[in-house]
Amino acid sequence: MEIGILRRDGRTDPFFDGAAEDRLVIRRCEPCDHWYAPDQSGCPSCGGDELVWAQASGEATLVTWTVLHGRPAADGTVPPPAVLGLVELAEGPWLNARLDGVDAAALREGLALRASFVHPAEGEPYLLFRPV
């Protein structure tokens, strides 16, 4: 199942710059050392509004998942299903991402995962998680 072409905007540049170098970059509040997902704009813990971009370890565990089945094409071919997961990063934030290299029947809560990036010919790289 195709993800489509991802394009950056001014708010996502640090995330995609990290992804281009196979690094997972998320938000962190320096005063209170809490980590947040890339779309977080302020710190709910201390009220700070200046989150920095920081490199995360890329290690995560699976929280939950679903299998998405695509529609058959006009010629009857069916795209392979996509496995989408909610993962908890080692730093604490939860992210939604595609899972790759997994057997959907063998998935379980707490499965150890590691961030990986796909670099398509067009558009920005995208994040997915694979079993460790």
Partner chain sequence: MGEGAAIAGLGMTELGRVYGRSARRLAADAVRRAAADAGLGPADLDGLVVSHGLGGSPGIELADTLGLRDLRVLTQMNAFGATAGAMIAYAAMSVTSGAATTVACVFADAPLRPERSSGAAYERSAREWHGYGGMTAALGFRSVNALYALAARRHMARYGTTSEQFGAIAVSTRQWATMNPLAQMRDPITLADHQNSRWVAEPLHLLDCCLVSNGAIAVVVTSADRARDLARPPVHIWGWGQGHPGHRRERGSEFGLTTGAAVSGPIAMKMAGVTVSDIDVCELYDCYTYTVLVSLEDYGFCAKGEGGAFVESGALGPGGALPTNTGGGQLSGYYMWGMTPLSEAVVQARGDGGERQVAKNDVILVSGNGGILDHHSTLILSPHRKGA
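The structure above corresponds to the form predicted on its own; please give the structure of the form predicted in complex with the partner chain next.
Lone chain follows.
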């Protein structure tokens, strides 16, 4: 999977610190025990603006999915399709997820998935979800 080079942005660095150790670190509002994706700022449930970074279990289920097809290039070559999904973490939040190691025809709502990390030679690690 060729995705280019991933750099930190100073705002979501703890996610990449966790990813470096194969841990899924996301956002959590402690006062109301609500979990969010790593790029969430502020808690729409209680209005709190002090989200902490917290380790999620990495367990997830599939909500919905798509196979995204690239546009054919001028020379007629077509980039490999990407299987994308919305996954629901055990803690409740939905993440935009790239699925890996799946048979697109066998995908279904509720399929059990687990967070998994890829560590490229250059740049930050990235998150994939694979079937349990």
